[in-house]
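Okay, so here's just one chain, in structure tokens, the form predicted alone.
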Amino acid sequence: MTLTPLDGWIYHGVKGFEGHLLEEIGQCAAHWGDLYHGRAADTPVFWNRNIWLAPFTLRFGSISEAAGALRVIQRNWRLTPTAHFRRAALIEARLPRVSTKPRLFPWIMGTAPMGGWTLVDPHTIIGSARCTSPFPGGAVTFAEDKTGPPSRAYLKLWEALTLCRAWPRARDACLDAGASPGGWTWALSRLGALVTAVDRAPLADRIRAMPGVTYLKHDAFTLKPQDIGPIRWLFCDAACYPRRLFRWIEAWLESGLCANFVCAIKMQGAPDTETARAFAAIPRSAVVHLSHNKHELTWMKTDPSESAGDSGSPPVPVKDRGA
């Protein structure tokens, strides 16, 4: 059995947006399924579901030897199948079980490292014990509500708040910009928050009638922070150009009237990498492609005092990208 460090990083691509990833990382040294081996990036890389930060190759003789070697390194591993599927499944069966069952929100995820691995030939594993995503394979599934919310957009909000290890508490004042038809407002009201939902389009009637919800028919981006006043959380899932969103958020940051932010950065055609990097440069914040995102990224920034649980982990998933 031989374990050898592998230079660079391995990027787990997002289905349908592989081209965006390749534009970010440049030339690949190798490619297995949706795993791309490239250089360790010196600038943030956004269009991925996970990055393997300390990759290695593991040459082994038997299935039990392969599983034993992974178990010695750490407990939690998630297979990304790319080839030799039956043999990979036999190795996986000998590893400690990692639950991928649908989660109930709110959920405080564990803090143990989550590694990734794949089988590239019958006797070679490529893996990494250290990854950027705490979710198995970079994805999380929630137990969905099929009747309450007017859309499935709330799932990306749940995912973002889970990564932040923070969410609004009862009676927290929240602004939901671009709220229609009300998926995020629905999720926030269910937490007991006081939500000002702003959009030129109407909320669904049942969302508008939920406890703590106030609807304001307006273009949110023409409202100044002083027009709203102090709030605990600002949320935005509005369709707008990324630069316009950034300018609006700059005004909120300068005002000091809000401590916590979750905003979808919607791409209009080609990805606006410059603006995504500007968001990522804001202290104590992160820009990620959530597993529930489409052609968009999500920017998150939270006050450390909001962190749920007693893990001691930072409430914002600041990714170790070597930048």
Ligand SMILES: C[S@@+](CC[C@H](N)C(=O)[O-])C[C@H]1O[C@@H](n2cnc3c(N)ncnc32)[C@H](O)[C@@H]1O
Contents of the next structure:
Amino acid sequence: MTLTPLDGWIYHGVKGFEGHLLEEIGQCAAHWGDLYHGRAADTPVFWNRNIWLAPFTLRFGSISEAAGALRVIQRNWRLTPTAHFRRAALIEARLPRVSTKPRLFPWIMGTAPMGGWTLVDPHTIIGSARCTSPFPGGAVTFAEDKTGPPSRAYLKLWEALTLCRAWPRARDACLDAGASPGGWTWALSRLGALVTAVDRAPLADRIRAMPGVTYLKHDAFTLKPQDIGPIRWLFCDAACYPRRLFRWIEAWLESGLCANFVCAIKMQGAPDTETARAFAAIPRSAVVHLSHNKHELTWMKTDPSESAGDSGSPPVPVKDRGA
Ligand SMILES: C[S@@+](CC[C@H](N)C(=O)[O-])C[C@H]1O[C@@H](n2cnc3c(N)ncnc32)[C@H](O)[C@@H]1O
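After the form predicted alone, can we look at the form predicted together with this ligand?
Let's see the whole complex now, leading with the same chain.
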């Protein structure tokens, strides 16, 4: 059995956005299914569900030898099946179980590292113990509420807050910009937060009637931070050009009136990489493609004092700032 480090990183692509990833990483040395082997990136790479930061090749003889070698490295491994599916499943069956069951929110994730692996030929595994995403295979599912929220958009908010290891507490003042029909506001009100929901479109009546919810019919981006005053969290899921959102967030950061942010950066046509990079350059923040994101990225910034776990840092997929 031999374990050999591989140069570069392995990027796990997002279905439908593989082209965006290939544009970001340029030359791709090889790929197995939606795993792309490329150079370690000097600038943030956004359009991936996970990045394998320390890839290796493991040459092995038997199935038990392969599983044993992975177990010696660490406990948690998630298979990304790309070929030799039956043999890969037999190896997986000999590894400790990693739960992928739907989670109840709020959920404080464990902090043990989550590795990734795939079987590229009957006697060769490509894997990495260190990955940017703490979720198995870069994805998480939540136990959905099919009756309460008026849209499924709350799932991306839950995912972002889980990654931040922080969420609003009872009576925390929150601004929800682009709130209609009210999925995010529903999730925030359920946490006991006081939510100012801003949108030019109406909130669903039952969301508007929830405890702690105030609706403001307005263009969110013409509201200055001083119009709102100090808040604990700013959320934005408004459909707008990324530059417009960035200028508005700059004003909030300059004002010092808010420390915690979760904003969807919605791409209109071609991805606005320049603005995504400008967001990612904001200290102590990250831009990621959540497993519940569509043609959008999510920018998250939280004050370390909010953290509900051991580490408040969201994944930062950039060489030299790596996990
Ligand atoms: C994807 S929806 C938001 C969904 C919402 N987060 C939920 O959970 O139900 C985008 C919203 O952005 C709103 N929007 C777009 N531009 C806006 C602006 N300048 N100010 C306020 N809301 C805006 C739209 O009216 C729309 O309701």
